[in-house]
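The data below hold one chain only, encoded as structure tokens and taken in the form predicted on its own.
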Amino acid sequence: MDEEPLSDISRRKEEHIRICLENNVVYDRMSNGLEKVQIRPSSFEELSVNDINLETKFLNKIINFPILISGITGGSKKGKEINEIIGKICQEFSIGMGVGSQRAAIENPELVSTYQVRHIASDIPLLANLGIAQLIDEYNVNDAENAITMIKADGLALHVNIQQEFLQSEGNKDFSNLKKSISQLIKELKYPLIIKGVGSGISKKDAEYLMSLDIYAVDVAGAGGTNWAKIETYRNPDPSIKLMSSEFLNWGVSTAESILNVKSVENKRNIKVIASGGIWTGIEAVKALLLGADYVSLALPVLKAINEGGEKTLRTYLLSYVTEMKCVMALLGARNLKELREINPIIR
């Protein structure tokens, strides 16, 4: 693939942000599936919200809540501003954070600072981010480790976004060496690796493959939240892309089903499960944890909160999110994540 001009990469980052804020970029023919998970509150649980402890560990660091802010952006002036707000709030809440794809910084070192947040988020688990398309086409383990060290991250999220690449005017259309590239990276990388989708979910077949790998975690990124196929149709000027069917653009495996697919496979390596894909409320987060996820991750509502009112609005949103989680757990009689996982939800 011909090298893309550096200015175009930064421009694409800005376009993604603008499109997410100005357009309907969520699935409109599929939900995250969590409405099918029924949980029954009790009016006689002798618990206070203050009794609820959601503390857990991610990448060998203690966090107050099993929540990650997924990789959103970087590689531009606007991306730098957003990452610094997210970093500050993640440090305040003691939750994990990922940055957006670091291709821009690898190809232009002047953009490295747009991803750096350690000066304001010294203690949190931090994930670097690269796409499988670049790993197949041009990058190697040195680039992956560079992405990690440039931001002092604790691990790498490798996002697999084949449908998005197919629809992106600059995208890679050849994934014939996908598994070979992943195997090579796992063999050579000295840091924990998370393999994540971008919102189309994990099939049973995919789950069996992923759970056979020597990786730290799988982020299921189920359908029902942000739809990157739709985002690329807004960007791509090709008239044939504009005519893609709604069925194709809304094609995927729901978040709930993706979690169940992963949990149905024997987990010999104790691979962690991150649930993302439209998990934008506290009660949805609790449902995802009940299905077997170890953590939940979110992005689009974070971006919208920052756009609406900066760090103040993001702080308010996350406070509401974790308060709702605690209220739900108190009404279920679960003091902590261990007790929560002993509850069996009804799945319709």
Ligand SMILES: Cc1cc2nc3c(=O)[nH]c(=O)nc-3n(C[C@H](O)[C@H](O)[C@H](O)COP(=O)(O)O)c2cc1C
Given for the second form:
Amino acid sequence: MDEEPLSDISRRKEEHIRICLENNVVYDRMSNGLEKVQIRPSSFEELSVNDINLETKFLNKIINFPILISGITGGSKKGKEINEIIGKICQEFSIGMGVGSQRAAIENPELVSTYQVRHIASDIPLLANLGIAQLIDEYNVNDAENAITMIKADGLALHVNIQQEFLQSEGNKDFSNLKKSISQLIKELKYPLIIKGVGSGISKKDAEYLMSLDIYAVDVAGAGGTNWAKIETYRNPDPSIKLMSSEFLNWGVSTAESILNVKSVENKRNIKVIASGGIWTGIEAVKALLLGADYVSLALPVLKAINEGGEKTLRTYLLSYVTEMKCVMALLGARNLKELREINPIIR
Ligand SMILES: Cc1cc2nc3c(=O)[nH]c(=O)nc-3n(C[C@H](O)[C@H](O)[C@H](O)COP(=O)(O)O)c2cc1C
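Structure of the form predicted together with this ligand, given the form predicted on its own:
First the chain shown before, then all remaining chains and molecules of the complex.
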């Protein structure tokens, strides 16, 4: 595989990684909104950090923390290295993991191994990944199940990234069959389905639609973290795309508001809520859980940590993240996730 020229899809995935590492790809006119969530530490809770237990279940597997590493990559040698590091560390911390879009492996089965991590991460909940654009255009339930089985995943994350596709020269510009394709997939897929954004958030109207579906979870991927509109304007050589307004490139529903939108809708099926979009510190994770999320998920800092110092730096970053979460919990007097949910945050 080393000498193989990269396919267009693999090249695009590598370009995304390079752009994320070399440029400012974060929202510059919007925050994740979590600074508006106020929590008050107490000094008299008489808890030890060792009393804090953040254990929960995701896709029927017990995990030590309500944390998932979002789908980032695969489809190239570099992607394989990154996935293997993430897999190893997720197994060590006992948290969930997603791989990046598996389109490259569906088109070219030689690339399947670049997404496989089960030999390193045998116990963690693992998510396969495909995009809505391919599902509308060319893929069917067999491709979705192929994505899951090729990596022995526990479910599929389907990313809905319309603004991103609009800004890619090669992107899909026609989403007229979007809901029909989703309904068909839900009807036929034998595995749990998670619908995720990629960083522009969920409006109240979209929350109502999503919570009416028979799916396992919604990942809000709110605005305020990685900004895919910006990433695609770095990539696209078209001068008219480069002139897109800063307002359009900083458009979306913040992560905090997205969580609240999803939580405001009746949830008869007990659809799980994954909060992501700039949840890059332990205190932000606790705030997202206080707003009602069941799990948090993160991508960009994971990629940056691996780039900076591989497995060792990622381990240190996550250790700091979970230690911060535990300290905040102890200062709030919450021993576990159930006790945390009983605390009402103040939202400014
Ligand atoms: C380099 C990179 C590649 C990504 N590739 C995918 C992908 O293939 N599929 C997907 O669903 N999301 C992808 N994402 C989006 C993340 O899964 C996540 O939803 C988003 O970045 C928001 O999280 P963050 O703010 O913590 O980065 C990617 C993110 C990054 C940084």
